[in-house]
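The chain that follows stands alone, in the form predicted alone, written as structure tokens.
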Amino acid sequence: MTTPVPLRSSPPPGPAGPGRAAHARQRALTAAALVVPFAALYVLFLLYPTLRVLQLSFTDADLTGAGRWTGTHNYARLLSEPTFWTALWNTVLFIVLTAVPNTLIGLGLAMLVLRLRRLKNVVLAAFFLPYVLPVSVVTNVWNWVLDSNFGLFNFVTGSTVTWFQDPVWALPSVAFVTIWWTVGFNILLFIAGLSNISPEIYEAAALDGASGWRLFRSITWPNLWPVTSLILLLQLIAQFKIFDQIYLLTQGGPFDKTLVLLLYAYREGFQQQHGGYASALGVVLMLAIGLVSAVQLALSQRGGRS
């Protein structure tokens, strides 16, 4: 004798008629209450300033005025200005000196930290501690360490290099300080990515005779590629917007050897009162960040598929 299967009970019907309409209206009001504040802040602090900067870039406005419409004059001047190309070259060079080295150093240190059996948390905290310091503290520390007269580094090594005033060493010195300051965040991301790789994959590969570089190339690197891609993208965007360290350590000198795009826009806008020209610089910087981010994202997706 077979046991009869009970029929699945249907869900209780919701409120009908005016009650259902009131329930839908309440849900719509709740959704609007959650979305409208965020949308208003987005329009007020991001969309409106962006459109305003775009409009000002076609005028000869000073820092506060509306200015006269000048068409593409600011962009033509920008392309013919040697200082703009110097700032663009310095920005690209700074990215080369920081983005990839910062990513590789973060990966290497994360793998070393995971191998530790004792004091792992202490070592990780030591690497991450600089990241929580404000930029003013970081620059003061390294101004003292690398000072040419009484700095600790020159005292220990006997060097006479004026690190932040030397035309050759100023930009690499700022890049070094930036890596020291931010690498802790990359280490944390890499540790999270490495921890998500199953140990069983390594054990199976080890049974097949794989070890060392072979394990890294065939297992670690492919599984870690999404995290690496994210870190590279964050590094590119952050270094394109480099300003604080340059302003506090070198002021763009010596001889504009550390002048970057954002500092150049600051000089033109807030010191020379060329608001329209500074806005054109801001638009170019925004387009450059968007273009480089799109290219990097496309390359990352291609690397992930391969």
Given for the second form:
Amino acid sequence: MTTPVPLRSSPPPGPAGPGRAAHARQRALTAAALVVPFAALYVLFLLYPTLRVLQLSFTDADLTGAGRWTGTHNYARLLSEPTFWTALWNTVLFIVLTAVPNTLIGLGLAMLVLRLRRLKNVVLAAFFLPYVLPVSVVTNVWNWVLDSNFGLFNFVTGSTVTWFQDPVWALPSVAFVTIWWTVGFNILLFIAGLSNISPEIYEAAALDGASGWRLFRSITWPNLWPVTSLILLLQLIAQFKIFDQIYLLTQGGPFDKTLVLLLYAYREGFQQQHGGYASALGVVLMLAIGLVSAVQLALSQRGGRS
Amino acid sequence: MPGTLLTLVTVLLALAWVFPLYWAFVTSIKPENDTVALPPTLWPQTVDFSAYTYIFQNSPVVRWYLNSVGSSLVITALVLLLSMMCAYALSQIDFRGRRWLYGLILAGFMIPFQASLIPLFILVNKLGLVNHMLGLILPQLAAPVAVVIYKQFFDQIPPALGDAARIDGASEVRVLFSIYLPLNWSITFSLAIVTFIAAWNNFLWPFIVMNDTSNLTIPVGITQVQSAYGVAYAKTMATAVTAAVPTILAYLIFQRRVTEGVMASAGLK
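Switching conditions: you have the form predicted alone, so give me the form predicted in complex with the partner chain.
Let's see the whole complex now, leading with the same chain.
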């Protein structure tokens, strides 16, 4: 007597019925509509140039992209060019002058900030604020503070050094400005890392009589290693690509003392119209960054286990 | 009292850290002659805003400002919209090639766009977009960060929530915007602030792609006037302060959001 009455007219979910294929097609269309706008831009403006830089590096192309195949000529020239080695050396030197100090200072300041109570947010904001400034604002401000004639720094210290034009001081000066500009980011990451270490570990260690430096060495440092290695990796990658500050503060001078890889590529590519040769430099940059990531990944995994 | 001493040291360090910014601001409201007076004064003898009136009248600062505001807002809106759509499909719709596509997008983290600056410029030039707003904007939309962050967020939402709406006949687009988006307002807002600051601060690409003085964005523009003034530090600092105001305000007002966005972008959240 009682026939079940379907409460809903919509087809039951699941793999049944003739609508299944149509349904799948519909789903694929929706997915495509959602994915394609981003994916198209991504392929066109990120992946394609990455492949094209490889190809260009084997040609004598100019800035229009037209050029003949020259095999490994660009790479041979690169290896025999003293300017390339200068740029590579300066880049490595700049990394040493920024990545390690920036990480250590970031950790030190994070620990200082973390123990504050009422002033914590204000102090953290003070350290982080430079990070949100455009690079040209940062360089303008420091050009002024470190001006050799009218700058506040030389006035206070009695120094006469022309910081950004001095063969010895130019690179360290740019490194210093970079640390001032970016350390807030590291402080933020370290604070997150430090807050994740459970207080119980410290309490247990304190019961065992550990304190001060011993606590830091046996508990803070090893537990912080994943964050530390992440920060170091981000630093290394960022500093390999250093361009803006150098271009704005020293233009690579004096006497190429601050010429770095990307600035060299910029000069060759955009000022000399040597697109092929600049592309070879780009490939070197890409390989260097890939290598750094791989080494760092291996290191962080080993560090994580110990 | 070593604790109090440490606090004192920390506060002094923080003050020293922001001092150059204070110094830039103070210089910008001094008459030009006073900026090079010895000894320097920590507060202007006479407060004078003529450096600001000068730069607004004698350089294209206003034009650059509008270029920056326009491009940064468009970039922010499009980055969020396109990334959200793409991430939603990757997370919630079972289509062929989605794992492959996600792998490709993750690989983007390893690719430094700076290394392929030459082919990128050649491409944008061939498209006729050098010196064009589209040439400035489009390449900046191709960043994978927001997609990855959104996908991680969407992955955490229980599928039952979307399924309920789908059974009621809601389209995927509707599910995305009326169910998934409201659940992610918080991260969307944080990402918006961080993306805006990054777009405003971008230097290298605008510097490469925009050649006409009137097309520059403000961070690139202010580097042009500096040399024109010679040693005129009140004017130089006035342009610097002007260029920095939006990001400083955004940061001071939305501090917590910036922190959250930075953490998410660094992969810590």
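So that the term is clear: the rigid core is the largest set of C-alpha atoms that superpose within 1.5 Å between two forms. Numbering follows the first chain given and starts at 1. These figures come from a predicted structure and were not determined experimentally.
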Self-check item: Rigid-core frame, C-alpha of residue 24, shift of 2 angstroms or more between the two forms
Solution: yes
Quiz item: How many Å does the Cα of residue 33 travel between the two forms when the structures are matched on their rigid core?
Solution: 4.2
